[in-house]
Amino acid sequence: MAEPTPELLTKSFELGYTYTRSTGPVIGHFLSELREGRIVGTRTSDGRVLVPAAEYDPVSAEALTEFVNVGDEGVVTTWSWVVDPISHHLMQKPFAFALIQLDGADVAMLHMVDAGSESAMRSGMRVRARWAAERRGSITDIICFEPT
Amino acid sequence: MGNRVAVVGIGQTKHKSKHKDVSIAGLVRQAAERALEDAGCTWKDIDALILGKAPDMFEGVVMPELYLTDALGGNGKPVLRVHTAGSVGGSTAVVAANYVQSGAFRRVLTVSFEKQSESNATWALSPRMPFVPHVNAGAGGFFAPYMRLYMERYGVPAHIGCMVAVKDRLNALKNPYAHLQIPDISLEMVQQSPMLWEPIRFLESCPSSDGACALVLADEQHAARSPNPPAWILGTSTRADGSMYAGKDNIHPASLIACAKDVYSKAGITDPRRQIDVAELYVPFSWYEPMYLETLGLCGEGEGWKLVESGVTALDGDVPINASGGVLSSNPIGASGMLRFGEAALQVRGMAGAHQVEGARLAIGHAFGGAHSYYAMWAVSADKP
Amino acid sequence: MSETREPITGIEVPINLQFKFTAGKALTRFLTSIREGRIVGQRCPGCNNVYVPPRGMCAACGIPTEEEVSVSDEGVIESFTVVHIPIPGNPIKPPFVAANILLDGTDMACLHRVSEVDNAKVHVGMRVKARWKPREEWDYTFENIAWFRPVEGS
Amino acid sequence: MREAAIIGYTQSAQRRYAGAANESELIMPVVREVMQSVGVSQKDIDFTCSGSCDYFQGAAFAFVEGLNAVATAPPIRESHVEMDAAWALYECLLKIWSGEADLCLVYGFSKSSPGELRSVLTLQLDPYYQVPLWPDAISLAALQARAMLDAGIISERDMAEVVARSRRAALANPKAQLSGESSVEELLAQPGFVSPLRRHDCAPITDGASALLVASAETARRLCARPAWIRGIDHRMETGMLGARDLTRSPSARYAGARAGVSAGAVDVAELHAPFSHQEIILRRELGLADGVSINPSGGALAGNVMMAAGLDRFGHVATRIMQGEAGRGVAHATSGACLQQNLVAVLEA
């Protein structure tokens, strides 16, 4: 006797693949500098700071080839609690996802800050980058920002 | 149908296997700079971006549109991304033309691309989903089988595959954009490449590359006020239909046969063999070229091989298909319809450089995706309509 | 001061997502019995065509399939390729034959392998029967069918 | 430029697991019945065009599949975006402008409840800068909240009461997947999911689809006692640097409603794909929405958010109320990308 049809099929299944990907002048510059423990922007001719460095002024739409040293620490302009960090999130406990302003720039980058407890974050804080011993040319050579 | 709009600017890569020198976004830039430059303008005039791009696996970069508008100046305006399998680069020009013919714009840069070496066409395609009913034989397995049904059907000798090869790829040595360069290209060598799937041997076969393409449509006004000469166009069309139902034919698609039908009757084409004077058409392997030329009323029904033989479509025929090489020697998946859009422009412009053919007045530019089941076309003429 | 390095040209980004998947209504009537060494496909109410494996629709008529028809394990060959690379995903080495066969009692080809028969042999309107893997191996997949093969006599 | 209207409308149930059925299962049925709403078949339809991702599904090329769910012989006259079939919709308005079709069927799909979706989102960002730290799209969202509270422009009851409205509202829509009465204390009392946000601040999972007819003038006339007509649309882009961004505010939003012409007159209903709270409060801003315009009574994304199909939902829950009769003008709107990067807006008019 055939059993009773199922009422659902299902089966999991991965898709996961390591892209490689090239980085061009810019970002590969960029890249280079953090391995170094250095962060850099790119400057637009009228003069704002990007950060990362960005190969394109989102605003006139030019490309950006002049470089600038920013610092490692800087002000938490917004943010977000993860509660409950879920298994791609790098850290695997409460932390925060921020925009953070570093000193220099003119716009916000964003990365995760280490404060702790949600009660340790406010907008406006400054933070600083824990940076990683071993670093290999990736926006994760910084672990994390944490408050100074 | 609508207003009157001609490609103005034509922009695209270097293909190749690997361009490692730089982002996804510099490599769409570059094919974007070069169409701008082309059609004289800047950034600021143009007033839509219209996005193609096949799988977003190839690059793991869902909707890269969203990405990319820094790199494409799409930020304030409006920016579309189409994905219509292989034909998309063929539709995205397509959809950029409506954008012009609706009358509400007036300037629009298409971009396509694919950047295939961040990770691997095999591994995107397969697929790794459970259940799947069929035996998984890759996807020289399921277009295969109907290439040797064509070659029975008619019989057609096996070198004429071989020789399409050859002819794709001695193109492409007049095209310094193609990614495949083999200056000792001969029969001998297609013949003695190894074979996949039978028929379809190596050389016989489209590359993996990185590259990409854009193109500047311009209404009237503005195409008489660009700095190179106009490609008009003539009338544009997409058809398509199920991958497999009961009676489709796979060896003259009536997808493909609707497609043309459409852009023949809104570009006044009555006998193509005589007004069409140079063709681009997606042929991923070389025998979709000899199907192709029978669905698109070229020549009657089997009697495509033949033109193949007698070499009317080489670059000296009188109906050169594929004077840039095509998609055998180049084939950045995304791009690739919009380069066979472009290098049809290019001909009736007259600036396809040492692949020009001789007068070109009338070219079709042609794209296919999926089972048989997308086909995008248009008509490009040096004359305005 | 520290050593010069290469500068970065390239980076490597780990993308792994988790999905589970669902087989569909129609494949999952298609997937059980077959499980049970039957072949069930479905019939077209508007063109009467009998498609497996079966969708729950016919893309020509665009409506829903249900009547549900038992087909034959033995058809015909309609087209075929050999195929002569490794191709990922798959066990088999080759060369195999991929054909499309057209059970009888149906009116679309389904994409199967064709074996115990030399590849060069294989031909267009070759009669082929299933090879049923043993029935203790049978699964909720077409692969319970390990190929098919020539009918004698064809 | 020609004149179109919207003449049919369907969306599936919304749920959070359609079960066995497959995406071309769930289509199937919304494309049937809003063909026979009006009484037309595929023979009739002169484009079709469709919004899905094949992320969502996990396989490229995915979208393939739901082409079964039409009629495609002889073969259709076809597109698809990778994009909300909001902007389906507008590929098929460029084609109706142009004089290239009349009827046009647009659809949009997906299950989100087979993949991890905030992690799916994660790839829509920068590949280099952003994806490595996987940043999922609620995180993102929450950003954008906080800046709001930050800035006073809301408070965290504001946005309790978008969800309590919404909950409410969706009690009217039989396919609302989320609905029931909660009152804002309740709502305030609920734990930080990704805070500021809780997890009544976030659409749901769903899966679904649907299905919507647009015509030229004198077919829509033809078809439809009451057409809902487009009078104005216009779609916008934003930079992907979110920190570039002054994320309270929705400029391109503002841009493409000015374009559209929401200002030009009274506005009853206003549909707004916000699939967070605090989102549809910045629309409401930058739309310039009075305090008595009925916005989302739908219940809005909050309610059921069928990924590529919620933004042209969005379009079908405003026409559906001027062909009712139940509204003269109407706003609708559709989102892409974090944050709102990228918005439609369109007016309808009866």
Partner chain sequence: MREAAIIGYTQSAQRRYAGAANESELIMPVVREVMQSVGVSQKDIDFTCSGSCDYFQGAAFAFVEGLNAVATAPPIRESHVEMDAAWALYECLLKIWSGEADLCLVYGFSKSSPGELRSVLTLQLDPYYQVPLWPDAISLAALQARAMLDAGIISERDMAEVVARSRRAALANPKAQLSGESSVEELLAQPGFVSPLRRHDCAPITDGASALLVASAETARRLCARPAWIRGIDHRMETGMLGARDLTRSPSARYAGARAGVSAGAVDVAELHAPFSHQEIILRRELGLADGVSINPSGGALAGNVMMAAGLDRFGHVATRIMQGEAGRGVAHATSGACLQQNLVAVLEA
Given for the second form:
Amino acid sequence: MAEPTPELLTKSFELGYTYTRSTGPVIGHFLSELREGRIVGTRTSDGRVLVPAAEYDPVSAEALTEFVNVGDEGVVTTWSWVVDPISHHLMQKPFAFALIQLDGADVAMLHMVDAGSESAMRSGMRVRARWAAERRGSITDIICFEPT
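Beyond the form predicted together with the partner chain, can we have the form predicted on its own?
So it's only the chain below, everything else dropped.
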């Protein structure tokens, strides 16, 4: 005689995290400036300007407190073309992920470039920020960069 099959109880469950990270004085200032259509970096102990603004010096580990205005135009240092964006990409057409060294910054930041086609992309090209019409204090206040 076969043993009876135990009854299985099931319950749907969605795992979620309700914690919202506080941005602190440095990242908070960087994001507030984006909301106003400006980009700022922080100056390191050796005089370099980091963008996005960083809380700590990568060399000395000291807290960074000096903000520096930088331009919303810069140069593509390197890039990778995305032919078929997937659902979580913010641009739903072909685009480039690129490292962009903004005017006045000493390091490049990662963002998207809407160049129209892969053949239009190149390292060394100048680009400028395309700002969102309604900004909320997020890196996505810069929709993307576009060739100048």
